[in-house]
Structure formats: structure tokens, C-alpha cells
Amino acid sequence: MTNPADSIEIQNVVASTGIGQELDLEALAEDLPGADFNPDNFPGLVYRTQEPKAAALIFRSGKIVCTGAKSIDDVHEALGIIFEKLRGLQIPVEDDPEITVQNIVSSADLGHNLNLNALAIGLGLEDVEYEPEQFPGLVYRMDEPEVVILLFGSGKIVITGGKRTDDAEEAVEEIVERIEGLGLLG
């Protein structure tokens, strides 16, 4: 059997940073080619980088959220591009602003179909939400690592809430162990 941890793919990394000063988003939208700013729909300015592919949500407060990146390195690279663009517009940005990973979303495949009804009971109702009429996946809140795993009948899973890339691997190993322990894998 292939190791389910080998199938892990990062889908999205969300990180935040800030430049420590207020920004005039209307002026920034004019000066930053490709920026989207529609305050009626969203209070932040959206700036997308192509290489690496990511989106920065830039707020009036100077806070910046980067989303859509496929790795932590891509987050740093995309934000580096944005910091340079801001410096090019004479907006002072310190040399190395602190960047904090808020969430890593990963997917994996356990390689077997899952009986979600049996899993809901076996994993313990206090850590599980499963309402198939509302959502086809079982939501399992794991304590260590502190992540949420969505399990689907196909054996595909989504891990969200991780702060480190290792969190997904630890979560997959832990959930496989739990499901095997219940005799419900394969």
C-alpha cells in the first residue's frame, strides 16, 4: 500500500504581515498597475502576482494578507514582490517585515473508500461533525496537531488550520492510525 502521507499536496497558504503605517488605497490603486480596488465590494485592495501565483489583500491599516500561494516560500517571494512595488512608489517598507503563516490547506488521498457513518461514531462524536444532508464530508477536529480534517467517502481528505507544513503529514499519519485502529480503513 502506498503511504497516504506521500499524496499530500499543499493547496493554499495564507499569511499575514504589515508595513506599520496607514495607506491611501485609492491612490495606491491608481499607482499600482493591475491592482483591484472596489471598496463597495471589499475593503481591501487586491494585488495579484503571477510568478509565484498569489493574491495580496492590502488594507488601509497597512496590514497585508497573502493568499493563494502553494508554499511558504511562495508567500515570502510574493510578499517580497509587493514590498518592492510599494518601495518603488516611495512607501517606506522595512527590510524584512515579519510574515506570519495563518493557515495551510492541504489535500491527501487515503487510498480507500471510507464509511463516514461508522467513522463519525468511531472517532467520537465530541470531535466530529457529520451531517450528510448539509455537507458530504465528515469534519474531524484534531487536537495534535491542531487542525481540522474533512474526510470524504472517496478517501480524499482536506487538512486545514495547519501553521507548519509538517502539520499535514502528522495529521495524515494520526488519522490513518485512528481509522486503522477502528478497523475502518480498506
Contents of the next structure:
Amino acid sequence: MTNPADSIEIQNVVASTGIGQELDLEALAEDLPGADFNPDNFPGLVYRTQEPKAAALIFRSGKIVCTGAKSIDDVHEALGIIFEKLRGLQIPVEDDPEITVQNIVSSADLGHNLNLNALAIGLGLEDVEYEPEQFPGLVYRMDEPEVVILLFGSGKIVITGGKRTDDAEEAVEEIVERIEGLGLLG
Amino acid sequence: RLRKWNERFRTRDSKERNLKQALGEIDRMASAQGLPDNVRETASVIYRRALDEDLLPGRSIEGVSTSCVYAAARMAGVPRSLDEIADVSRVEKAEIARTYRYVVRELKLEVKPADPEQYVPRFASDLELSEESEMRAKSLLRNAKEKGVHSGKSPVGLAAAAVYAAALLTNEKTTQAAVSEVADISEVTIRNRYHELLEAEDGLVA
DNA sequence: ACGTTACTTTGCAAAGC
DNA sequence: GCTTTAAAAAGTAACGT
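Next block: the form predicted together with the DNA, after the form predicted on its own:
Okay, now the whole complex, with that chain kicking things off.
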């Protein structure tokens, strides 16, 4: 039998960092080809890297948010590219800016269809939100690890809110255990 | 001491005015949706609790009132879809959905998703279908639920498809367009759910 | 009746209204 | 609370052909 934990795929990693230097975003928007900056709309400048594919939000304070990367390594790579571009523009960037992973979004497959109505009751209405009229997924807030899981009728799931790679694995093991304990899996 | 007394008085007074306005809105929306008195009463009770537990600061009276009607209708077994509720509310759909989740969570109301069968009598009546097709529609939904095809699907879409399928099975004239109109569900969705309901039914025979 | 695009939900940071 | 970014899940809807 295939282990649901083996089906986990990281889909998106959100991280934050900072270069420890104030920035003139107006000037940066001119010097960085492909940069989007609409201060009336949003205070951050948007810059996308192609390889690895990611999007960075660069702020006047020098703080940067990186999102869209498929792994923690990709986050470091993408930010490394951005740091180099900034240095190339004569902007001083700290040697090794600290990069903090803020959220990891993963998908997985439990391998069996799920009866979401029964699951909503079994998991406990207090930790569950299930409104099929509005969204087909059941939202389950797990305590340990502290993540949010979206469960679908197909058995496919999304795990989000975790900061460590291990969170998704622990969450999948935990949810499989709970669903099995309820006799609602397979 | 006097200031504190004044504050309490002012708070009580403003809550009373707040409640008056909300109850008026609840009455107006419930009437517009043809909801029975017990739903108005339940909605009012929920609103009073929301007010007592200070859920109003930060939300609009209209938004919370609307959520109370939405929740109360479901709890009474006479659900209205979010679209139907939004039609008679001054607040947009997204805010109603947000506020509804907030109220349900904070007041720990154990509101479960509407059972598709609960939409059937109203849709069948709006389409002037017989009692037989109404029963047929409910039976189609019961069978589909046992087969587990309900998960993730809109109760409204399932009910609309069941009513359409039942009308055809009992040789009563209806069109997907007519069902789409009364249920406010696209014809594409009615078609998709219709095929699933019949498949679940065939599986019963096969 | 297709296909495509796009909206719903979850999580998170950033600066500022 | 909102604004912007990214990505998955599945259902629903609205386009165009």
C-alpha cells in the first residue's frame, strides 16, 4: 500500500527576509527590468524570478517577502538572485540576510474517497468548517502540528500554515490516524 | 463613578437601538424570503446573543443580521442559499459568508450543511410539480447520499438536479432553464449533477 | 457541448490606509 | 479590515466557439 505521506508535494513556500538597507523603490522600479510597482495600489514592488520561479515583494524598508517557490532551497536560490541583482545596482546588501520560512503549502492524496459530512461530525464541529454550498473542501484546524488541512471528497488534501517541512508529514500521519480511528477511511 | 454610570447607560442605550434596527432588518429579510415566524424568532435570539457577547464591534449590523437569518433558516430546516439571502440583504455575498462563519464560530452554533432534500419542496412547488415527483426527487437524493456522492457538492445544485430528474422520470414537463431559474444554479451544473444522480440510481439496479 | 479563464477556501509576511 | 504575491484542491459560473 502506498503511504499517503509519500504523496506529499510542496506547492508553495512563503518566506521573509531583509537586506538591512532602506530602498528607493521608484528608482529600483526603473533599474530592475520586469519590476511592477504601483504605490497607489500596494506599497511593495513586485519582482519575479524565472528560475526558480518565484515572486518577491520588495518594500521601502528593505524587507522582502518571497512566495511561489516550490521548496525551501528554491526560496534561498530566488532570494540569492535578488540579492545579487541589488548588489549589481550598487545597493548594499547584508552578507547573509536571515531568511525565515513563514508558511509552507503542500498537497497530498489519502488514496480513498471521503464522506465529508461524516468527517465533519467525526472530527468535531468545533475544529471544522464545511460549507459545500460555498467551497467543496472541508477545513480542519489541527492542533499538533498546528496546521490547517483542506480535505476533499476525492481524498486529495491541502496542508497549509506549517513552517517546517516535517509539519506536513506529521499532519498527514495524524489525519490518516484520526480518519481511520473514525472508521471513515476507505 | 458618574462617568462609569453614564458609559453603562450609553452602552445599554446604544445596544437597544442596535437591537431595534437589527430586528427590523431581520423581519424585512425574512419576509422577503417568505420565511416562517419561528425563523425570525431564532434569528433574533442569535442576534441578541451576538450583541450580548460583543460580536458586533467591527461588523455591520446589517451583515450580522443577514448571517442570523441565513443560520436560522438552516437550523429550522428551511434553508435559503447564500445567493437568495444576498438578494434581500444590503450586504454583499462575500461579507455575508465571512460574517456568517464568524458568528457560527464565536457563538458555537452547531449548524450543519443544509440537506439537499430540504430545498426540494420549495423548488418543486415553484415549478408546480406533483407530489410524486417531489418524493422521487427526495428518493434520488437519499440514494445518492448513501452512495457518498454528496461530498463537496452544493446542496442547492444537487436538489436542483434531483428535481429536474424527478420531473422527467414522472413525465412532467420542466426544462433545465426553468429549474435553473428557480434554483439559481447554472444549467451546466444541473446537467452534471443529474448524470451523477442517475448513475447512482443505475448502480442500484445493476 | 466543448474549452478556457476565473472565482470560492486555507495559510503567511510585508507597509500603510 | 483592506490592498498584493503564490500554489493546490474541486465545484461552480461565464465567457467564446
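Residue numbers count along the first chain shown, from 1. None of the values given here were measured: they were computed from a predicted structure. Whichever C-alpha set is largest while still superposing within 1.5 Å between the two forms counts as the rigid core.
- When two forms of a protein are overlaid on their rigid core, residues whose CA moves 2 Å or more are considered shifted, and N41 is one of them between the two forms.
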